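Let's start with one chain on its own, the form predicted on its own, as structure tokens.
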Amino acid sequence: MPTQSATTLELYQRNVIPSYGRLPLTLARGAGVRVWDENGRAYLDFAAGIAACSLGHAPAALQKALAEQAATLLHTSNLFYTRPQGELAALLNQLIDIPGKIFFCNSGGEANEGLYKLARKHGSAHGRYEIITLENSFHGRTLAGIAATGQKKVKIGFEPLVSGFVHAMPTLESVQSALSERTAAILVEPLQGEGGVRPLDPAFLRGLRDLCNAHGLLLLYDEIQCGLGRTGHWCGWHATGAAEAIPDGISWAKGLGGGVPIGAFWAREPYADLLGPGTHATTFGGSPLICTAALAVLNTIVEQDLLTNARERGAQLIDAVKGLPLVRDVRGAGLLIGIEIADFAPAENESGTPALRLTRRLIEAGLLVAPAGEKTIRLLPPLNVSAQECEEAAEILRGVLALVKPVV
């Protein structure tokens, strides 16, 4: 083959779109929390796919789940039943225990999509189409996706933007003034991610409902990254203390599939039966290979607790973290912790925000991070993570902190 003669880099500077600030790291395997580059070094990875490996890498149950759904039915389109499909969405509406219904895709930009499509139908007797979102935060890479996501950096060279989408600060009077005759739904993550792991006032959550109800708007939770156990709750509102603030719908992706690409979104009761056929459509979305893959995943959670776990080993990074040199905030929950850090001095040819910065600093010493912004990073490790790995990986954050000099 013509390629063997080139580097995994050479391949990618010629024939990859260069779409991505990728970091230098070249990975090659991995297994549990850990991953291995070309060269044989290996990484504790608390990045893990950006929260998408919930058991971490080559885990056995999704492994035994994909290699004989693979030997039976790969795929066959959304104009036939299959039996995972069916499972896993009576599993998720078991596990949310909100009567409702699910509609299967490959993406969290997807899954956003079908919300949004959710909402316009919903008012669309009324001529409403427009959702609020909020400033700060950060809905996909479609189109709508950056039309509705409230950062501009990710908006410049694609106007006009779609229509349809007004940001409102994370308060209640900035909603109500953003309300207008045209408003169909309020679209928010109940803990920002992209946007520096800020979780929303519980009583803002509340408080949302209860404008929704009281103007027949659709309450919508973007659940994409803090959803599905990462927050060490199935459902990521929970961990705000909002859980009363029921949606009526949710996006989910990433954790769900384990590492495998799928997206869904839910919508409760009334509101379940709105996209009827004809309206919305995939053509692998709720495939029975990706299917069987979701079951295996959270089957594995609910029989190894792992909620539980998200829990306390977020507990135990959070109070190793607090109070470390150049630490200024540490939020989140669970296992969606972010972690604010002050400026510091770059080193010589050394570019980036700060939290770009600390992320390549802490690759070269072993371990793998998401950058959230320019001053915070992410802490994203498997549900499974064990107490060792997650002191392990708190003291090469105490170690590169210690000798990173603040800016005065």
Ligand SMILES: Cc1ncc(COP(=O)(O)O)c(C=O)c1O
Second form
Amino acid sequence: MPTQSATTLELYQRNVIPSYGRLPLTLARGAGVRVWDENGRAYLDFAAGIAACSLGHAPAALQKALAEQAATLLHTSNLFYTRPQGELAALLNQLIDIPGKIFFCNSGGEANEGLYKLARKHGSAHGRYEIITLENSFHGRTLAGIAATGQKKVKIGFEPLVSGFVHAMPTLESVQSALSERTAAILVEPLQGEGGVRPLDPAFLRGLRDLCNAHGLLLLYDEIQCGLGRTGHWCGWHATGAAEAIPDGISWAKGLGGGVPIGAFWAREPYADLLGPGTHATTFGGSPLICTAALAVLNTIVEQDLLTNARERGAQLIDAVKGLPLVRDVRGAGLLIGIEIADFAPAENESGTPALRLTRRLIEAGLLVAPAGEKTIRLLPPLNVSAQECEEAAEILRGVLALVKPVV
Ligand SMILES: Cc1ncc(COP(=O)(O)O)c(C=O)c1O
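Taking the form predicted on its own as the starting point, write out the structure of the form predicted together with the ligand.
The complete assembly is shown below, putting the previous chain first.
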């Protein structure tokens, strides 16, 4: 059998569509903040499934929830009611503490699709359908997601793009000049993740809220990366300092499932009933298995006060990284941290952006991180990472950065 003799890399090369630029590492298992490769070497995982594994690897609460629910009821479709979906929606509403309702789906891209449909439904009676998004944003890889995303590289080769998305710079003047009688909504990531970990200015967010109020637009937050505890707050926009800039819609995914695939979007009253029966649906969204898992994740974050841990460990990491050689800027909140680096001289046979080259060197030294843009690496450890694990990661970073030579 070829599957027995081929290496994992060979299996991928022959059988998997090569749409990802993967890092040279095959992971076989994980526990807590550590993962092991196929040869049994351990790594400290500060990429955490790109901010998805909120409780680390193989957390007991998630194992128990999944095993018990798998033995009870896996999936029913949304033709029927199941208790876990109702309970998860109620818990999310309680945590964000703003009256609204929730739709469950399976990924971040799909959660944003729901927000686009909410915006179009909101504007449809008045011929409004355009959504303003920001330059440098990232909203996923669906066809509408790449139209919404403010980065050229995701659009190339997929034209014609879905119409109805207009990009603006993160200034009120720029957003104002993008407004038209067709505008239905404004969608932003309060902390841009893939675009290099860039928190939006709180005055800008407040200004967007005022603009939306003045023109009857929906203010939508993509909190797929920055929401639900990652920044040390349930609401990612609170981390920017603009807690009062309350949105009309929010998308979530990643950390909500702690590693199992789930997406969701929330709509504030009175917009929560815009999508009535028959207007939006997915077969797997909100399955009892996945909702039970997400309940276990959120309850653990509450019980173990992991928001406080995220804020404290984040401050520890930022302190440890500031001032290291090559580091030009450290941005972020909680455990969504971006380290912007200067370019450095590549070794022989080393290719790619500075962020990618540093990421590969850190892997070799035993630390997994996630690149974001050309010059930024992200530290996104599980929310229950310990002070000692953060110090261990900082030690690896110090060791690797001490050996690089900046390009002058
Ligand atoms: C802010 C943001 N929006 C949307 C997405 C897309 O989510 P998914 O990859 O689950 O479709 C991502 C993923 O990185 C993201 O960071």
